[in-house]
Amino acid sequence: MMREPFDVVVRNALVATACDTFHADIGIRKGRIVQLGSDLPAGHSEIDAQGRVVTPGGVDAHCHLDQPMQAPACMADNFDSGTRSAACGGTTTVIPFAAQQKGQSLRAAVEDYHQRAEGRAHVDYAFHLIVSDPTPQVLENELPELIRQGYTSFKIYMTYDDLKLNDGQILDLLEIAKRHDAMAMIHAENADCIEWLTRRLEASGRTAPRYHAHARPMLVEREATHRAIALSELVDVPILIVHVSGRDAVEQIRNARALGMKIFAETCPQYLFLTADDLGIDDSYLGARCVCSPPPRDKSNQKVIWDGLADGLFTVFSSDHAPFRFNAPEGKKPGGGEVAFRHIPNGIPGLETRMPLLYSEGVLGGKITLNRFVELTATNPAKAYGIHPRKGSIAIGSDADLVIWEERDISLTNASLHHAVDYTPYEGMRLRAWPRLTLVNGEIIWDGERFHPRQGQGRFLHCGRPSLLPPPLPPFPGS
């Protein structure tokens, strides 16, 4: 009996997964991978990978798109421009945040975010929740029900006045995560320390963007990371600490792992490629472009983060894409002028550059293996948030989300990117690779030169329970 022909065959691929690298053809039918092997029969469409590396499409599990903000702030990227940018950089699934406002029901936040996404996304997407007002109604009814409906992860803030929770509220949410098999993500910075330092800096007239880093030294991240780990231990539930920036927090996580605790960690490109100097070495306002929290640290901390990526400390590598235009009253210049660092919207763009940066400097720079690259950018985030093996894998039955890599010299410019932001913090950086082709559900969306729109074809993904295994125990440096 003759089988239905493949819709697409990707030939001569050097397939890289989180655990294997092998040569194969990839047969695709109805948007799914249905066969891996040599000399597959012809498909209706053929793509010759020419021996290039082919990885699963990236899963960016920490990005912000069209998130509701207090006026005048407004994010530059919505689900149209944001997912366009993602696809051109090799990311085929995004998980942004449905953010609850204080006084708002969590269900209303989710409904609002669906309206923002509907008909706009070019790639598939899921939602994390941000819980900023854990009322009894939220804790007892809304959150458990939303978890059952496929919103199986939520973010907890220990800083920012409009988002932060106290320790008792955090414990309540961690108990929900334990009871309902959800993943709790924690932004770990000590809000009271930051506010105290900020007031002192302002009193002495030190308000330029570079002082943002002075108000958020590593110790405020260290203390909050230690406290988050302690709260996790008290409830006996895994947590994922997001955007870890440097040595102090890394040491807290290593210590917890050594005690056998299930503490997962995420880091981001800004902690590998930027330093505090990018916020300014003088009082120039240009440093506002790199204001994010936690801020970039010094050069020596970049090596600490690279070591953590290589040895298994970090589980996930995300962009934390938070897109604000620099020259805009709704962006980094609120109301149209230069403001004190306290009032600069936090965040930098990075959805499109996340994977090429790590592939170029990590894989081709010899800092991490190719399989580790796949694990960090696709497989682990898919497992952490309950969409694996549909996403994050090249396997029979997985969605045919693929990236064919081209290794070539590139000078990165904002003009070459596809987001709606007016700058990239990585302007002028020399890269060694970029996606030659990106496929979403078996369709070419980026051909190395042009974007092929799929607006509205991106599907919402209902997430399952996290499937990450307890993390290994990375050795202490020098041991």
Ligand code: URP
Given for the second form:
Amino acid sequence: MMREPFDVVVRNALVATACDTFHADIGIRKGRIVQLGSDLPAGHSEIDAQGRVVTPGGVDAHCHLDQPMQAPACMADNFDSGTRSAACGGTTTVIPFAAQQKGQSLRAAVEDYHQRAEGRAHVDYAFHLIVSDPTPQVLENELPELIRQGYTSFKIYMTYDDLKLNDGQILDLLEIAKRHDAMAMIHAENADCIEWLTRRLEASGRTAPRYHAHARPMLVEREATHRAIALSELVDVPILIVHVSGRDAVEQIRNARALGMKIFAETCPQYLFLTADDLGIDDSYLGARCVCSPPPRDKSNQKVIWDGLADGLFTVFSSDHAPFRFNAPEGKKPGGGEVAFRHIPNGIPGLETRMPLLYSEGVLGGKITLNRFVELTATNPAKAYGIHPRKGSIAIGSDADLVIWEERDISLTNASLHHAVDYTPYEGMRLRAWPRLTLVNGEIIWDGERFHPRQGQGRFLHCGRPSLLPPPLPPFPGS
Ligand code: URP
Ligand code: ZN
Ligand code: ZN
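To complete the pair, please output the form predicted together with the ligand; the form predicted alone was given just before.
Starting with the chain above, the whole complex follows.
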């Protein structure tokens, strides 16, 4: 029987998945991968990968786009500029946050967020929820219902006045995660310690951006990570600890894993490539650009994070893209001027640079394998949030979201990026690779030089259950 020709064939690919690397042609029909093999028949459109590495498009499972903020703060990237930037850096699925304000219904937050995304996204997207007001109505009705409808993950904050929950509230939410098979993501920093330290710093006039890191030392992350693990143990439910920054939290997670607990962990580029010095070695306000929470640590902690990426401690590598312009009253200069660190919006941009940074320094720098790169940037996030194998894999039936990698020397500049932020924390960094081509649903969206818009074609993804296996027991370093 004669088959329809392929819509697209990607030829001469060195396909890398989370477990294998092999040479193949990739046949695509109706936006999906339908065949992997050699010497596939011609397609309507042909792309020659020339033996280059082809990975699944990235899944950035922690990014903030057009998230409602308290005035005057306003995020620079919406679903248009954010997903444009993502695609140019090899990310083809994003999972930002529908954030509930205190007093707001969770359903209303989700509906509002759909309106922000509708007709704007260039790539597919799903939503995590942020639960900041776990009322009986939220716990008993709204959240279980939303989970059933495909919003299967939610973030719990242990810090930030407008978002933080107490231990009892966290336990209530973890119980819902357990009962309905959802994934609870936890921002682990001790809010009271941060407030106490912040007041002391302010009382002695130490309010420059660099003191943000002094107000959030590793022990506040360690304590909250330990507590989050204990709460997860009490309820007997897996959790995923987001944006882990260094040794103290890593040790807590290693200990829990050695006991067989299902504690998953995420880290981000800022903990590999920035240090607290990037917040300033003097009182310069330029450091506000790198104010994020938890803050970047030091070189020795970068090594701890690299080790955790290599040995399986970390499950997911996300950007935590939280885009605020530096020179803007709605950004890092609230109201138009320099402010005390307490008032600087937290977060740094990184959607576009996440994959190239890890590919350059991790894979080409010999720190992680190519397969581990795929697992961390695409396969595991897709599994953790219930969109695998449609996303995060190169397999028959998966969406044809692909990245062809090109090894070349690049000096990173903000001018070359596609977000709406006026800086990158990685300005001037030398990279060794960048996507030569990004395909979304079998269509070229980035050709190595130009972005090809597909605004409004990005689809909302209803998420299923998390399908991550219990995490392996990583060896203790040195053992
Ligand atoms: O500083 C950060 N990480 N801002 C984004 C919000 C969050 O907690 O992830
Ligand atoms: Zn967070
Ligand atoms: Zn975040």
